[in-house]
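For reference, the chain that follows is the form predicted on its own, supplied as structure tokens.
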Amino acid sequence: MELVLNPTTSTQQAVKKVLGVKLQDAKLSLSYLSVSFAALFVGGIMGLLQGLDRSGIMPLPAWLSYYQVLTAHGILMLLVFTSTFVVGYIYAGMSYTLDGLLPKVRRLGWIGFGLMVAGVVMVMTTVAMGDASVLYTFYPPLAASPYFYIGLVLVVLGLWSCSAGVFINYRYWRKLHRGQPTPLFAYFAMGIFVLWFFASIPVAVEVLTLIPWSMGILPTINVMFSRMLFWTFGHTVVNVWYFVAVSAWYVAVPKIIGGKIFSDKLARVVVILLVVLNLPGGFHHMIIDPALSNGVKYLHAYMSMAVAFPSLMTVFAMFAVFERVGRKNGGKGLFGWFKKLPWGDVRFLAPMIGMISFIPGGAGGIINTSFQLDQVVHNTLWVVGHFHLTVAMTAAVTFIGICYWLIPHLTGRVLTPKMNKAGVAATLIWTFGMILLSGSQHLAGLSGDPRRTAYTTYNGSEVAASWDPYELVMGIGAVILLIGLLLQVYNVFHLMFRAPKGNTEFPVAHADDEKSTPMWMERWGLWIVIMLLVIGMAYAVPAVDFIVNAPPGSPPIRTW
């Protein structure tokens, strides 16, 4: 059996001095880390030509459409930059917490990576030649060029690769310590890997027949069905994003601002909830679709907001970690603790940011899940504005907190105050963007203005003029949102290769109650038959009834 833990040669010591961590490990996860802001750059580029021009502030030029465009900043913000990070985030931590990865798991990383940043290349050159304006979505009729899909194939491979490298770490890690549980940051690897490679199996079995479509063999689609598949991983592709937020709200968190972990065992009911409850959620996308019978939609409607349970649990956690924090620095009455947290550190500023803006972005959520208010808003800017107020900030200004001691760890190098200013600077900047863009888009969708739409003013229609004001706002949102972006990105390469050298210590906090955790909370077997019971519940009816009943299939269409 191969073995890579605790390296004992005077070789990989030297290197270790170097990089912090493991040499191997190191590699893999920058090379995942710098692909994520690459195409964050790239993604963010794109987001402002879009917002600009879905303004009406300056048109794009004629040899450049605005789907084009929206398929490409969604793509790379929504696929590529999340799922790159996710990898060399939890392949950092598994590397510090099991002790290193097996060499078999690193081939595995490599692997995936190669995979996925091929595909990448595929889709983007297809989009960037107009043969895939279909948007992230890529719903049929819409159909792009059979390299789109096939792209889209290699990276669900890609992640496939990855997830066996975690399943495989985590298996002979519990071999070697009986008895004992795991790491919670690998716990939190485990659940984040099992959610996401099961949520992956119906994309990538809707992927599989998009491409004989789109090549003409098949000659119609399931329109239906086809979105069911998708939405069963659109879905849970975003609590993923959540899920890992969270992760380094319980681990990380606690340990830089100098306190400790909740629950250890609540932090693991969390995970198993998140796991167990979140699949069953997809059908909340497809609300107003007629074809899908009202018990159906109410069935998926509470369903979905089963979800609200662990995190509910989790807001509770965390701010009772940060009352004890401020209570122990000082904080005096009901609310002087919270003064006393470091606001000015960006690890901790972050974090916070995303969990905060969880709030109002859970709660624009359980409207969005209802059967009622859904019809309302569920065609409009509002869902964008949504959106970007959970993806865009909650997970995505958590990844920022994370990038300010995982790639300094990585590198060998340390956060300066000066880098750490610049840090809170583009937190700042970020975040005031978010608001003034995705706050617009939440009033404009309020008063109709729909989404997945370029800039037109419908014939002059008053209606469609009122919805002006917020569309500037967006515009400007947008700018103030990329000069925050542009920053972030000079800071994590500045960290990669300028920062000084030294020691960034991987911060894993730890709880009172870690050491009776119960082994059976390891039993991944029984909570992945759970799992399925219930996404077999949600689904198994309405697939069935797509299938028998199916509606007349359809032909590839383009309508660009």
Given for the second form:
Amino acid sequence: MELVLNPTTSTQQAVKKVLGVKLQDAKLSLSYLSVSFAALFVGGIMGLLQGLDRSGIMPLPAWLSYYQVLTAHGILMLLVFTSTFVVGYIYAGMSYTLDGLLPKVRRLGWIGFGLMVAGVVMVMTTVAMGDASVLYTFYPPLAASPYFYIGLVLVVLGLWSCSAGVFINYRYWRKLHRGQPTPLFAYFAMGIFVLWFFASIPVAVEVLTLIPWSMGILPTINVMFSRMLFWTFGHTVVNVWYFVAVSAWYVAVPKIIGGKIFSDKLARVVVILLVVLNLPGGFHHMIIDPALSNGVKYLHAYMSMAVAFPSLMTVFAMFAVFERVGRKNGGKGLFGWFKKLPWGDVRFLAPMIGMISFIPGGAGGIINTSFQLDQVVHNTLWVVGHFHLTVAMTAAVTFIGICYWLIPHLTGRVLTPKMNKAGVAATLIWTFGMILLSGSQHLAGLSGDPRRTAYTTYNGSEVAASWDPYELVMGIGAVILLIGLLLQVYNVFHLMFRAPKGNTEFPVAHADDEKSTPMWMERWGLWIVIMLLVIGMAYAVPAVDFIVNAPPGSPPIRTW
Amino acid sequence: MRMHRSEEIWLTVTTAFLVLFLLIGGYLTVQLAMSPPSHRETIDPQKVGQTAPFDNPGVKKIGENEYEVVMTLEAFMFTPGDIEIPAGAKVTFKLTSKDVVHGFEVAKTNINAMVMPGQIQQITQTFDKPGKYLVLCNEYCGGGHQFMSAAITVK
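With the form predicted on its own in hand, show me what the form predicted together with its partner chain looks like.
To see the whole picture, the full complex is given below, headed by that same chain.
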């Protein structure tokens, strides 16, 4: 191993570099990715068990509750797999594009890692013991063990430590490179962590009040206010996963297929819009709730639709890149370029499938937020189908695609043609399973099949019997999905420890206009102030209303 | 900032669609009063059984083929659990929870409302088609959530 002094970070300690990768930084990212895929593995098995039980194929053993399994699946997939993947990926990209992490940033990354792992272990232990079957939304007055909430606080503190690391490294690079716009990847990293950090504040407030309440120190809780705090976070955090996928589409995908970024400036506008417009909109998860006026609901329904605008910009920019590359590769005619894309390359195929699934996923989102339409599908399997398309396809399949260059890059290995084929297979099996699962969930939900419900015939109800075929397809989808998931977990393991040694670069594409990016885009203070104003506009009135006009609160209740 | 001509067209057309959705949604809400259940009335969640009208849940005739159903939800039952009404009846459901968060859904209709402890929820529906309707709780409420159902018979 060679020891190289990095010239641009002269104030840092000597950084060990092998083939462009800083080994100490790589170790941090690989640790996060290992936890991420361990969570995916366990969460996937939980998903399979649910699919088998709900479809009636194989009921769960008596000692295992459906809701316990559902809680574990939700937390492991929606929170642990995604969060740890995101930190691993963003820290790796920052290390690469900002000439290495500062030692104190690396330390913050490790502190975050320790806090998150400790928190997740605590949370999952309470779930395994049956003391926290409250699902990942943990709506009060369902009360879990206090350790469940303390674990969640640790996870949030871990996230804040990682956020501080991103902000510090970004500022440091800017100070060293005055008058230069930051690399686009780092700009995305900043946007993602600003949004994630601010979204986590309300849920932290909620959980900090749930702790004394679940211990019996605080006799009652304000149910509506807690619910609002949860969805301010919950709605935004899924958009953070989407935001991360978008960063890979803009920065990595064009490089992988041999193209250029459509426009550096427009990509940054998308980042700003995703940060500013995302937090308002939480109430579209509460569209059929009491105690909220129609005016507030209407405002939120359409504020959340504003996020469609940057998504539409992204669709245009990405397909413009694809068309240019396809034509360069000899594609003729109106759609001939489409065939000339590198479909056999998992690093392109997976994010492309992620993008394509966001077309029905986004359309479904517009339906869910469309006020009156939500009433038809609210709390039905339709919603579950929707977020399996968005989180488990758009985000997760993009993350899968990222693995095939990120992990070899970090471990100093290469992606062999055989491994690429295994990646394509995992992606296609996953996609096929998800089409069955999500498709049947959408259809079942449209006819009223409720979500979050164990197998039941509702006393032999005819209507409930009409949902059986959909649930069967859902179960089959879950089985196929698990096969794809196991293959993916194996592939990750292989890329980490078995693949042949070599140099894999971190793909960073460039744009023709990147030299002329205006410096005002770097004014994060301004974007944060605008974001806070928009949040104030969305939440100030209902938040005060929930407190001033609150009914007597609810005591902790355990109903499982 | 300069944009590609075709991008300008794309964004204009798609944004126009979003604005159109917004206007249609607004028209339905304001002019046709078609809006999701959003009743605002509070109650002490620990004293539901002693508070009128929930101290006496049941079906009440309030007008010419018009009914009011006062209903409480708790883990894992609806009270009343068996409702009979004539076809064409306009029914207003007045709902509250005695414990945790529940959902009130009548399958294959547009009746779908969250029922929160401390809040009274209200939703109205005209039942034109005779038959047996399945009422179910569509928000997780505990270990027996899948058994929480009721029936509405329209004659």
